[in-house]
Every structure is written in C-alpha cells, then in structure tokens.
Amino acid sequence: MIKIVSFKICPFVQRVTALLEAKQASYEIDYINLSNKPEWFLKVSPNAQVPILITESDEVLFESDAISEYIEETVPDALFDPNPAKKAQQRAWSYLASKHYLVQCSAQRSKDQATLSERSEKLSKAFSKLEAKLTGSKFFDGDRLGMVDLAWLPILHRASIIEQHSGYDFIGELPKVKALQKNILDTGLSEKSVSEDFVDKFSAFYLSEQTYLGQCAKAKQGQSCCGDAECTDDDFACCS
C-alpha cells in the first residue's frame, strides 16, 4: 500500500489525499512534526518538504504536482481529459490553484486587518480569474469532478472554515466560485481527506488570538479560538 507523509494542516497533502479519496484508492498516511523532522524523513525526502509519497516498491516521490500526476496515471478512473490540449489547460488551472496555497496560508496568519487585506489581494485576483473561466456547470469542466476541482479543494475548504468561524469571506461576490465551492464541499471529500482533528489543529494555528481572523472569530463566537499549535510560520516553507 502506498504511504503519504505530511503534517496535519498542509494544503498540499490535502490535494493528494483528496485525489486518492476521489479515486477510492487505499493508502496509509503518516503525519510528522515539521519543527522536529525525523531523521528517516530527512534521508528519504530530497528537498526535506512534504508531502512525499512512498510507493509499494519503496520509491519516494516528492512535490505535490508530481505526486498527483503519478496517482492519476497509476490509479484507475482518469480525471484529466484525454485530449492533449484540454489536459494541458487543466494542468495549468490546477497549478494556478496550488501556487496560491501558501498565499492563503500567509493571509490567514495576518496579525491585523491591513495586512490581511494586502495579503488577500493576490488570492482575490486568482478567484476572479476562476470566476471568469467557470461556465456555471456543477464542476470546473462539467458535471463530473475533475483534477482542477481537487486542486482548488484545499483553498475552498479553508475559505469555508474561515468564513464559518470568523465571518471573513475570502471569495466575496463571485457566485460561480461560491457555487463551485459548495459543490466540491458537498462531495464530502474535504472531510475525508484530512485528519479527524483537522479543524481543531487548523483553528489553533490560523484562528488563534495572534491573528486578526482569530480575533474576528473570538468576537463572532464570544469565546477564544486559540489553542496549542504544532507548527510555526516557518513550517510552510516545508510544503510543496
């Protein structure tokens, strides 16, 4: 059985596990602490970043884009379009999502409203581009869930959690993106692709009293959202 190695709130690994869940593939997952990386991980990970995938023959794959393509090519039920041009377009839109994972992470850690607004601008532009591309179908390319949808899943899932807990809306007035978000979340893959304590771990880091969003959440819910986080800002330099 293949193994995925990552840490619990990494968006890059959620993209990979969501793909595995969508294909109903069997896998194991091993979460590590990036602030204290185990020696065995440092020996097998070429860039000391997560996620990595260890195949059944003990080959190590790294970089989430490469891992996702490996899964697509080796696990039945292809999600990329077979047409070369269409497939290239889907890869590009998937990459547009994944290159904004850390943009969203940075925005979520903003200490004040001005910083949040500044850091959210790049993500807002990406959402606007997605809005212009969407046709109003259930998913990115019609009524069937595809690779592009799974690439956007981590961003849309986290945006939903942030809005639910703090009232802050990363997406804004973009009805097609909002509809896509709902349709993706309705598949249940968001919950299946993360650990059972994901929301708690996510909230402890991004909705703590150290962040503006955490302060908003505290005001909205009438209670503190802070907790013991297991990662630091530097840990997100260790994701790809």
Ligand SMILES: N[C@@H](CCC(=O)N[C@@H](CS)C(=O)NCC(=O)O)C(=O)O
Given for the second form:
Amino acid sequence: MIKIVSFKICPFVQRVTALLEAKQASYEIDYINLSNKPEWFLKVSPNAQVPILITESDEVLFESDAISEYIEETVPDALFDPNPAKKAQQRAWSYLASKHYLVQCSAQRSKDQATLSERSEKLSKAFSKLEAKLTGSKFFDGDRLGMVDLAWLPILHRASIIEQHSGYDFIGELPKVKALQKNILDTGLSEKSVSEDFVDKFSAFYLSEQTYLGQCAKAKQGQSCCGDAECTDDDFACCS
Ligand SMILES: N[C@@H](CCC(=O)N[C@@H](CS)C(=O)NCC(=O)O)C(=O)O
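Write the structure block of the form predicted in complex with the named molecule for the protein whose form predicted on its own appears above.
Starting with the chain above, the whole complex follows.
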C-alpha cells in the first residue's frame, strides 16, 4: 500500500490526502514531528519536507504537485480534463491555490490586526481572481469535483475553521468563492483528509493567544472584543 508521510496541519499534505480520499484510494499515513524530524525521514526526503509519498515499490516521491500528478495518473477516475489545453488551465488554477498555502499560514500567525490585513492582501487578490473565473457551477469546472477544487480545499477548509472560531473571514464578500467553499466542504473530504484531532492541533497553533485571530476567537467566546482597548463591538465587527 502507498504511504504518505505527513505533518498534521500541513496544507500541502492535505491536498494530497484529499485527492486520495476523492479517488477512494487506500493509503497508510505516518505522522512526523517537523521540529524533530526522524533520521529515516531525513535520509529519504530530498527537501526534508512533507508530504512524501512512498510507493508500493518503495520509491520516494516528493513535492505535492508531483505527488498529485502521480496519484492522478496511477489511481483510477481521472480528475483532470483529458484535453491538454483544458488540463494546462486546470493545473494553472491549481498552482494559484498551492502557491498561497504558505501565504495563508503566515496570515493566520499574525500577531496584530495590521499584520493580518497586510498578509491577507495577497490571499484576497487570489480569491478575487478565482471569483472572476468561477461561473456559478457547483465546482470549479461544472458539477463534478476536480483537481482544481482539491487544490483549493486546504485553503477553503482553513478559512472556514478560522471564520467559525474567530469571526474573521478571509474570503469576504465573494459569493461564488463562498458557494464553492460550501460545496467543497459539503463533500466531507476536508474532514476525511485530516486527522481526527486536526481542529485542535490547528487551533493550538493558529488560534492561540499569541495570534490576533486567537484573540478574536477568545473575544467571540464571550470575552472582551479582540483584546483591543478601543474595540467594544458586541458583534466582533473588528475581527471581520
Ligand atoms: N513545495 C513543497 C512544500 C512543502 C512544505 O512546505 N512542507 C512543510 C510543512 S507544511 C514542511 O515540510 N516544512 C518543514 C521544513 O521546511 O523544514 C510541496 O509542495 O510539497
């Protein structure tokens, strides 16, 4: 059976596991601690990063884009369009998502509102491009879930957890992206592609008291708004 080496809150891993789940493929998962990488991992992972995929014949694949293409080619039920031009476009829209994974991680770790606004700007631009491209169909390319949707899944899943806990919405007033987020989350693949304790692990890192979003989350639970002395909004508008 193929094996995925993972870190629980890594969005690059989640893109790969969401693809495996979408194709109903069997796989094992091995979680490692990135702050104390095991020797065996350092020996086989060229960039010392997760995800890696270990094939049934013990070949090690790295880089989530390459791993996703391997899964697409080797596991039945193609999710890319067979037309080369269409496929190239779908790859490009997938890259737009994956190149914003770390942007979102960094925004989520912002210590104050100004930093969050500054760091969210790049992600907002990507969401605006996506909004302009979407047609209003259920998924990116019609009614069937595809590779582009799976590339956006980690970002949209994280945005939803952040919104639920803190009231802050990375997406904002973009109806088509909001509808896509709902349709992707409704597939259940976001939960299936992470560990059971994902929300706890994610919250411990991104919604701790050290982050602005963590302060918003605390405020939303009924304490003072945002921890900001000037902010007294009952509905936490300061966090939205
Ligand atoms: N370009 C890589 C990025 C993977 C990546 O950044 N993984 C992070 C965790 S989310 C990692 O392993 N960081 C550990 C390190 O860089 O030392 C991919 O697409 O697979």
